[in-house]
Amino acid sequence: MTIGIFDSGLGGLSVLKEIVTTLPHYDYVYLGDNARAPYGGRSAERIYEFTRQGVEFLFEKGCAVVILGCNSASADALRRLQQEWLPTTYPDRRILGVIIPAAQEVAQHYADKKIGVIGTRATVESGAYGREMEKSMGGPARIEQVACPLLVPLIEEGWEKTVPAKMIVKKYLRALKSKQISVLVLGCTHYAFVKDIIGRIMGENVVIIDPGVCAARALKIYLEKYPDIESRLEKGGACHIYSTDMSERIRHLAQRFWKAPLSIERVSIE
């Protein structure tokens, strides 16, 4: 069996890269729902249904555990999938997300700091980061959240290093800088690709939390904690990439994000 990573598009390749770097000897299957991306502006019910379809595809491909690389999916679908769908359909499989590991990282090391979160509208409006941080802290947290809907299309167009793009990033981050936050959580998989730009704007005294890095560490601990799941995983170092849509733009974007050629197979999950 394998480890699956699901994302609404190709931003989750940042999560896959961190996981493969941390745990290189396992086999992986990645699915990006590019035909219906982005999820960030969709309703919670639609995000849930799309995510369920994606996870089911990965389970049918033999994944023992699936990580929801998409923050919007982690915010609006994870708990419901774990509590309502998984026990009756795939009781021997597991679904994990990227929000809880990042929230736990903040709670463990920065609970007394002013915390900022940037993400899609769906992620910010869900309040998932705040809930999970306060749950891990056992009390209230000082959290400021900002939705940044223009960042994903800018990054996908390759414009993130242009002057207009930097002006937009600065505008989004202005409120967080004015609040003098000490920790900033990148609540969207795409933001990992502009982490350096965000870091320069926020300043060297602000700690940047990448949920992909946190998820990779959490998965390593999880597999150590549950050897019955770990023992079922194939260890050949293979990585299979699937997408629900295919075009030259998608191929180019995947290679730009992965920084190496990738073989992608188109599939349907509806």
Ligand code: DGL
Given for the second form:
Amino acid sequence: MTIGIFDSGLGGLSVLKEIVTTLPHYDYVYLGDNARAPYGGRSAERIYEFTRQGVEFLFEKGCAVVILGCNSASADALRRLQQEWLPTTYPDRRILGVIIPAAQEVAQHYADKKIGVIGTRATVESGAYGREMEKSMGGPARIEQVACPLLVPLIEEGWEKTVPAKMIVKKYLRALKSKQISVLVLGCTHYAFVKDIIGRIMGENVVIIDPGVCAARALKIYLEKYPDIESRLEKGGACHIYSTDMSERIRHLAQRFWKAPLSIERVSIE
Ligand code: DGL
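Now show me the form predicted in complex with the ligand; what you just gave was the form predicted alone.
Whole complex next, starting from this chain.
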């Protein structure tokens, strides 16, 4: 059996990269729902339904555990999938997300600090980061959230280093800077690709949290804790990438995000 990574599109390659770097020996299957991406402006109901189909595909491909690399999917689908769908359909499989590991990291090290979260509209409106941080802290958290819907298309266009893009990033971050946050959670797969730009704008006193890094660390701990799951996993170091759509643009974007050629197989999951 393998480890699955689900994302709305290709941004989740940032999460796959962190996981493969931390745990290079396992076999991985990645699914990007490029035919229906982006998820970030969609309703919770749609995100749930699309994510369920994606996870089902990964389970059918033999994944014992699936990580929702997508923040929007982790925000709007994870809890419902774990509580309502998994126990009756795949009781021996597991689904994890990226929000809980990041929330736990913040709770463990920065519970007394003012925390900023940026993400898609879906992620911010779900309130999932706040909920999970407060659960991990066992009390109220001081959280400021800003939805940054223009950042995903800017990063996908490769415009992140242009002057207008930096102005847009600065405009989104201004509200958080004025609130004097000490920690900023990059609550969207794509923001990992502009971590340096965001870090420079926020200044060296603000700690940047990348949920992909937290999820990789959490997966390692999880597999150590559950040897029954770990022992079922293939250890060949292979990555198989699936996408629900294919085009020159998708191939090119995948290569840019992965920083190496990537072979992608097209599939239908509807
Ligand atoms: N993967 C999404 C996330 O992390 C960003 C792209 C999208 O909106 O689909 O929320």
